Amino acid sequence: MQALLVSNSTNHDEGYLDHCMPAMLELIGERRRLAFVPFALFDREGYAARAADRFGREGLEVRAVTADTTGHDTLRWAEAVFVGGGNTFRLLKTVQEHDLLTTLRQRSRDGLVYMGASAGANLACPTIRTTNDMPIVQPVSFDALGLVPFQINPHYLNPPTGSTHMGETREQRLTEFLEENPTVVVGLREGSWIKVAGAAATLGGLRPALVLKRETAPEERSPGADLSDLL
């Protein structure tokens, strides 16, 4: 299984996917057929057009996955898939309702290159329980693709120095998750991604990631670090 799980699709002062496109193209290799999953945003048509334009500039043929039987055909046609960011609950609900989750899981395990940003990265995990999104819709369950055995928290942030905000920090929220679930969580900061190739995983980008495990202290992993122990 090959995957690129990206924290965010756009960096400050950069264009859509510019920061991670070199890593995407390296993973895609000679493959030219890309399926795009637009369900995390309400305007699916506009989202698909944006993705088609961006990947088209790299010489890829892009087809949008639709919420019907044609969507399954598109996933079978594709050599790679990119699942766009947005609201994770809306994304999961849609792929569940149309049984696209099953097709996407099977195709990814059969060799389809899986790429996802933010909500798309959440979808690759065992569940979506570590998303930052509001549950604007109710999926059948929180169970996701399970392509990797760990959870991701995209857009991970440390509390700003000197903040007087009294709410829970992101780390405290994830610690609550670990109180109820044994699954490892990776806090993936902006501009970072995890590359998975078979039994190997590597942290890409320019920022460290925070690895959280039950009953152990959180551990910072530097860019380029081997994350294969999490698989």
Contents of the next structure:
There are 2 protein chains.
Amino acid sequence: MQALLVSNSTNHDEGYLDHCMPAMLELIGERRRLAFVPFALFDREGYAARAADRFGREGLEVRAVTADTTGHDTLRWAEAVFVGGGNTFRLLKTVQEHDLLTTLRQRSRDGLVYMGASAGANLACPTIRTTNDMPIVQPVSFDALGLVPFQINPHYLNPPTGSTHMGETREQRLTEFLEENPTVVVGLREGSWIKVAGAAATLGGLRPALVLKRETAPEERSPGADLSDLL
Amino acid sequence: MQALLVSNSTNHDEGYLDHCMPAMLELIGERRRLAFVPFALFDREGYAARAADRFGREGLEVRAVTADTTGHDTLRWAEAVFVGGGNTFRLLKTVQEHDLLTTLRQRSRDGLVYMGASAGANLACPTIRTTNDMPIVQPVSFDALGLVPFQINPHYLNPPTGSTHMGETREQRLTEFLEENPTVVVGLREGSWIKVAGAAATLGGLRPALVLKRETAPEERSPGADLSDLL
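Compare with the form predicted on its own: the form predicted together with another copy of the chain:
Everything in the complex follows now, all chains and molecules, and the chain you saw is the first one.
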């Protein structure tokens, strides 16, 4: 299994996917057929056009996955897939309804290079229970692809200093997750990604990631760190 | 139906429920028997003790609702209920599993004064689809009490100025909700609440609330404003 799980699609003041494109292209290698999954946004066609433009500039042939039988064909045609960010509940519900979840899981275990940003990174985890998104639609289950055995919290950020807002901080939310679930969580800051190649996982990008487990203190891992112990 | 739906349990630099206690006591009136629902937090007993202490100081007799048959008895005994904040998914899952949701709905329509803060305000809405919380556990359905026909987004806050964080703003999240759902949303800022008495609803507290609808621009309502048009 080869995967690139990215915290965010766009860095502040940069273009769409610019910060992680070199890492994506390295993983894609000689492959040229890319499927794009646009279901996390409402405007699927506009989203697909944006992705086709961005990956087209890199010389890739891009087809958008559609929520019908052709979608399965597109996933079988592809050598790599990129699942775009947006709302994780909407994304999961759509791939469940058309059973694309099963095809995506089988193909990813069978050699398809899986790449996802934000909601697309959530989808690679055992469940979507560590998404930041609002539950605007109801999937039949929170179970996701399970390509990796840990959870990712994308767009991770430290508690703001000096805030008077009383809503939970991100770390409080993830602590609540660990009260209810034994699964390890990686808080993946913007600009960062996790690369998985077989039994090896490494942290890419420019920022450290926070690894949260039950019964031990949160642990920072530096850019470039080995994360294979989490697989 | 009488209800007080509060954005947040605690204002910055104030004590637990201090900011909304006068409004709660006005609604409670001569009633003395209060049930407290602690399921949104992991430590139910500690939470129940805190609520018993706080409402006890106001001369109320407090019993915690338990996730068993006695819980139903407690809701039948009570003249008012307060549903505490925490994680909305955990709260909803627990009241679903023990069918306390049905009893709570029936009793609230039958004269029980319903009060809830944060997750407890979400619970009074048609669904929990406008919660800010992380989906750490999976309820069988997102359907909630439906005591009011609109959705509340508690802890509502304006987009931060000067932030370089690329996660969605609250308004973007609620816009995504409206893409998928026709229901009106009230963005309820901290320090604010909605009081419902029969066919009348008013905005209480010190901050304006944002009313979001499909196809019209968001509209600010001032403290004290009539919200009966949303019922």
